[in-house]
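Only one chain is shown below, in C-alpha cells, and it's the form predicted alone.
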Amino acid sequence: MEIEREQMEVDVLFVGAGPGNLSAALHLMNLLNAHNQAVEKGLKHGDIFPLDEMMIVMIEKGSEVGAHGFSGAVLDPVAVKELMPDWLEQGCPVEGEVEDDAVVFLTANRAMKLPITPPPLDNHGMYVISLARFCRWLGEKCEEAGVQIFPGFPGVKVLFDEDQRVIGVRTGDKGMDPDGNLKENFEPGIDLVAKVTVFGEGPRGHLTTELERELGIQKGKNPQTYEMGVKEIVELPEARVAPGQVIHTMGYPLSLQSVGGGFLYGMTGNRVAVGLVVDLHGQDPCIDAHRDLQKLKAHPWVAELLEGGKVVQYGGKALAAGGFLAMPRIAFDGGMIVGDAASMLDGMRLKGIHTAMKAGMLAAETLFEGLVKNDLSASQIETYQTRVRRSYIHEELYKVRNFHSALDNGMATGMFKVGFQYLFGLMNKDKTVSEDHLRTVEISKMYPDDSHIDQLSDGIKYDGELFLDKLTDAYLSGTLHEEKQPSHLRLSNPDQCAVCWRLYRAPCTRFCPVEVYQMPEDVDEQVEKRLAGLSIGPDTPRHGNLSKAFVPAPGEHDRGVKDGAPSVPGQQWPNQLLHINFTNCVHCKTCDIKCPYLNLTWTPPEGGGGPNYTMT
C-alpha cells in the first residue's frame, strides 16, 4: 500500500540532538544573529536573515533532548568555551572540576595506584558531567535562539534526488501493529526536505550506514571499529569520591589479552559513576560488559569505596573507536557528518564530546558562509572537510590514529606500543584492521571446556541494591517502547542462529547489556534438529563440521513480515530459535556490530522509544 506523506521544506536539518548537532545549531543561529545586527548597523553589507523565518530544524529519536545522552563523561572544555565563553555563568550543569585523578591497576584481590598518571589521562582542568543533563541544557539554549527541535522523531531513511544529492530525511511511521498493519492511530512519517542535512546520530548511526551504502563514504578508510561501555550511577550514604574526582582502572576483571578498563567519576549528591569499557574488536565470544562491571564493583578496593551504595541509574552504549583512520568522508553534496558518527573519538584520552562540538561549530561556519553567499553547492559544503582538517580535531586524532590497532593483541603488549607511539612517534605504522564481527573466534578454541563458560559469572551475588542483574538494570535505564509495534531489531536468517549457537554459543545473549536476546532452555536439542536438515553453501553442517565462510550481509527487512508470514513482538519468523525482547533495548547498537554473522540489524523504533537517561 502506498502511504501518502506530508513534505516539509526546511533550510537546515539536524538529525540527532547530541552535543555535535546542538553546538552546530546554536553556533549557526548565533552567527546569523550577529550578521543581522552588523547589517542593520551598517557595519556589513548583505542580506538580512530573519531568524523567525529561518527554518533551522532538529529531530531527535529520544522522547526529549538528552534522553539518549550517555557517556562517561569527562569534558574537555575547549570547545564549549569557544561556543559560549561564559558557559559556567550561564548555568551549564557540571558535577565538578577535576582536581584529583589517578590510574589504578587491579589484580583479582589487590590494587596498585600508578605513581604517575599517564599524560593522556591527566584530566586536571576538565569537568565531570552528565551528558544527558549537558545535552538538555544545550537544547534549551538552542530553543531560546530559535532552533525548532522535534523529539520523538527518528530519521529512518535518507532522501536523495536523481543525482544522488542528499535532500533530507524521512521520519518514522507511528501506529503499526506487530504484523506491519496500520492501526487506527497510524501516523505516517513525513519527508523533511532540506537545503543541507547534518547527521549527528552517534556510533553506528542508521542513516550514516545508509549513506555508506549509497555514497561509499567509507571507501579507502579502515572499517569502523567499536567498544562497548556500560555504567551505573551509585548513590552512597556519604561522599567517598569527591565531585570531579576521576579514577581509571586497568586490569581486573579483564584479562591481559583483553582491551578495556573501568572508571569511577565523582558526582554531586554523594553519587559516583561506575563504568566499564570493553573492546568489541576482541576475539572472545563471551564478552559481557555488564557481568564484568558487577565483578569490578566486587573487587575489594572498589567495594570499599561503594560500600552501602545503591544503583539509581544504568545504561550502555557502543563507542566509535576507529579514530582518524576510520573517519568517513564527512562532507558530500547536501550533507555533513559530525561527532561519533564521523569517528571523532580520541580513544587514548577517552574523550569525544569536545571534538563533536568543535565539528558542529565548523559545520555551522560552513553553513553560515554558504547562506551568506547564497551557495550551498557541493563545493561549498566540502569546505567543512577542509575546516576539520585544519582544526585541532585533525591534530589530536591524527597523533593517536594507531592507538586502537596497537592494542589488538591485548593490553600487556599493546601499552608498550602505545607508549612508544605517544612519546616518540615510533611503532606508528598505519594498519588496516578487520571489522569487529570477523574477529570473534569459535568458542571451542577459547573455552575447550564448556564449564569454563559457566564460571565466568562466579562470585557475583545480586542483592537488589548495589549488584543488579541485567533486567533490573534495564528498568533503571528508564527504557520504554510501545510493545504493539514491529520489532526494530531485525533478524536476517533464523537458521543462522543455530549455526551461531554451535560455533559461538550465541554471543548476543551475553554482550547485550539488557538481556534483549535469549535462547530457549532446550536450545541444544532444537539446534541439533535444525542443523540436521540445514545446508549452508556446499556443506551440510553435521556434528560440529560447520564452515565460517558463510557470513551474510544484513538482509532487506520488511517490518517483521517475511514471505507473508506475520511476526509477533520480538519475533520475526515462525518457530524462531532466538527470542528478541526488543522492548528492553537501550539502543547501544552492539548487536548490529558484533553478531558474528551480521545477522542482526538495529533499526529505529517508533519515535520516543528507548532509554530515558537523566544522570548518565
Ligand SMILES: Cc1cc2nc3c(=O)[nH]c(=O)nc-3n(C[C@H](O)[C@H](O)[C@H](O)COP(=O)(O)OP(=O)(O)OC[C@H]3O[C@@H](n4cnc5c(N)ncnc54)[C@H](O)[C@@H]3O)c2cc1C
Given for the second form:
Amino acid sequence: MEIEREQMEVDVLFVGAGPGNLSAALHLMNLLNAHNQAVEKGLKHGDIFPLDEMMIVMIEKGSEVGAHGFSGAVLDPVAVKELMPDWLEQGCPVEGEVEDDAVVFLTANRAMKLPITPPPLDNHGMYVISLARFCRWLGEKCEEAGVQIFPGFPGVKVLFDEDQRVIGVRTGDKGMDPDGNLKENFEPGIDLVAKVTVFGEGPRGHLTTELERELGIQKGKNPQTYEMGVKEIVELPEARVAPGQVIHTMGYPLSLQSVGGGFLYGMTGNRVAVGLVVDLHGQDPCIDAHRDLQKLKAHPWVAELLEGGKVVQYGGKALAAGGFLAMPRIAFDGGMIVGDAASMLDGMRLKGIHTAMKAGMLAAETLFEGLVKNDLSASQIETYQTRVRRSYIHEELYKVRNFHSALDNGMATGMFKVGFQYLFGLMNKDKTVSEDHLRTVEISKMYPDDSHIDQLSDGIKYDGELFLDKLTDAYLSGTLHEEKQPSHLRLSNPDQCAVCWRLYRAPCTRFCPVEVYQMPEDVDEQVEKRLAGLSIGPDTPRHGNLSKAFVPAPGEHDRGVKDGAPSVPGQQWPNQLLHINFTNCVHCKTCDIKCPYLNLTWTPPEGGGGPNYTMT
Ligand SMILES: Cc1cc2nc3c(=O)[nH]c(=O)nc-3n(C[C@H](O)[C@H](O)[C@H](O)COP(=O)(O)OP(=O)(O)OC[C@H]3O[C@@H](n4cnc5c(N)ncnc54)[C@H](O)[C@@H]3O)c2cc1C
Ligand code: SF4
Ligand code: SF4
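So the form predicted alone is up there; where is the form predicted in complex with this ligand?
Okay, now the whole complex, with that chain kicking things off.
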C-alpha cells in the first residue's frame, strides 16, 4: 500500500541529539548569528549576504533531548571549552571536577590499588557528568540559538536522489498495529528534505548501516567492533565516593582472557555511578554485562563502598570501539557523520564525548563556509574529512589505533603490550579484524560442562535494593514503548534460533541487559523436535559484512513454523521459539551486533519509545 507523505524542506538536518550533533547545531547557529550581525552592521564586505532564514532542524528518537543519553561519564572538557568558553558560568551541569582518581585491580576477594594511575586513565582536570543531563542542557542552548528540535521523531530511512546524493531522511510512521495494519490514529512519517544531512546516531545507527549498504562507506576499513556497558546510579546513605572521584577497576569479575573493566564515578547527592564495560569482540557465548555488574558490586572491596546503597537508575548501551582503523568515509555528497557513528571514540581512554563534540563543530564550520559561499557541493562537504584529519581527533585516534588488537588475547598479556606501545610508541602491525558476531565460539568449546554456565551467576543474591534482577533494573531505566505496534526487533529466520540454542545456548537471552529475549521452559524438547524436521543444521553459514539475509517488514508472517498461533506480543512468527518482549528494550543495540547469525535487526520503534534517562 502506497502511503501519502508530507515533505518538508529544510536547510540542514541533524539526525540524533547526542553531544556530537548538539555541538554541531549550536556552533552552526552561533556562526550564522555572528555572520548576520556583522552583515547588518556593515562589517562584512564583498559578495556577502545575510543567512537569516535558515531552517536548522534536529530530530531525536527519544521522547526528549537527553532521554537516550547514556555514558560513563568522565568529560574531557577540551571541546566544550572551545564551543562555549564560559561553559561553567552558563550553567553546564557537572557532578564534580576530578581531583582524585585510582585504578584498582580485583581478584575474587582482594583489591590492590595500582601505585600510579596509567596515563590514559589519569583524569585529573576532567569532569564527571551525566550525559543525559548534559545533552538536555546543550539542547536548551540550541533552542535558544534558534535550532528547531523535534524529539520523538526517529529517522527510519535515508532519502537519496537518482545520483545517490543524500537528500534527507524519512521519519517513522505512528499508529500501526502489531500486524502492520493502520490504526485509526495512524500518522505517516514525514520526508525531511535537506541540503545537507548530518548523521549523529551514536553506535550502530540504523541509518548509518543503510549508508554503508548504499554508499559502501566502510569499504577498505576494518568492520566496526563494539563493547557494551551497563551502569547503575546508586544512592548511598552518606558520601563515600566524593563528587568527581573516579575509580576504575580491572580483573574480577571478568576473566583475564576477556577485555573490559568496571568504574565508580562520584556524583552529587551521595550518588555514585557504578558500571561495567565488556567486549563484544570476545569469544564467550555467555557474556552478560548485567550479571557481571551485580558480581562487581558484591566484591568485598566494592561492597564496603556501596553498603546500604539503593539503585535508582539503570541503563545499557554499546560503544563503537573500532577506532581509527574502522573509521568510515565521514563525508559524501549530501551528508556527513559525526561522533560514535563515525568511529571517533578513543578506546584506550574510554572517551568519545569530546571527539564527537569536536567533530560536530568541524561539521558546522564546513556547513557555514558552504552556506556563505552558496556551495554545498560534494567537494565542499568533503573538506570536513580534511578538517577532521588536521584536528586533535585524528591525532588522538591514530596514536591508539592498535589498542584493541593488542588486547585480542585478553587483558593479562594485552596490558603489557599496550603499556609498551604507550611508552615507546611501538605499535603492533595494523590488523584486519572480523565482525563481532563471527568471533563467538560454540558453547561446548568454551564450557565443556553445562554446570559451568549456571556457576557464572554464583554469589548473586537479589535484594530489591542494591542487587536487582534485569526486569527490576529495566523498570528503573524508565523504558516505555507503545505495546500495540509491530516489534521493532525483527527476527529474520525463526528456525535459526533452534540451531543457535543447540550450538550457542541463545546468547541473546544473556547479553540483552533487560531480558527482552527469553526461551520457553521446555526449550530443549522443542529444539529437539524442530531440528528433527528442518533441513538447516550446524553448518548453516553465518552472514558477514552486515548483509542481513532478510529483514521482515511489519506483518510479514509467512515463513514461520506453521502448526501454531503467535502466543506472545512481540512475536512475529507463528509458534516462534524465541520470545521477544520488545517493550523493555533500552536501545543498546547489542542484539543487532552480537547474535551469532545476525538474525536480529534493531529498527527504530515508534517515536518517543525507549528509555527515559535522567541521571545516566
Ligand atoms: C558505558 C559507557 C561509558 C562511557 N564512558 C565515557 C566517558 O567516561 N567519557 C567519554 O567521553 N565517553 C564515554 N563513553 C562514550 C560516549 O558516551 C560516546 O562516545 C558519545 O556519547 C558519542 O556521542 P554521539 O553524539 O556520537 O552519540 P550518542 O551519544 O550515542 O547520541 C546519539 C543520539 O542519536 C539518537 N538517535 C540514534 N539513532 C537515531 C535515529 N535514527 N533517529 C533519531 N535519533 C536517533 C539517540 O537516541 C541519541 O540520543 C561511554 C559510553 C558508554 C556506553
Ligand atoms: S536471535 Fe540470534 S542469538 Fe537469539 S536465539 Fe536467535 S539466532 Fe540465537
Ligand atoms: S533488545 Fe537488543 S537493543 Fe534492546 S536492550 Fe536488548 S540487546 Fe539491547
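Numbering follows the first chain given and starts at 1. Here the rigid core means the biggest group of C-alpha atoms that line up within 1.5 Å when the two forms are laid on top of each other. Remember, it's a predicted structure, so these values are computed and weren't measured experimentally.
- On a core-based overlay, residue 45 has a Cα shift of 2.4 Å between the two forms.
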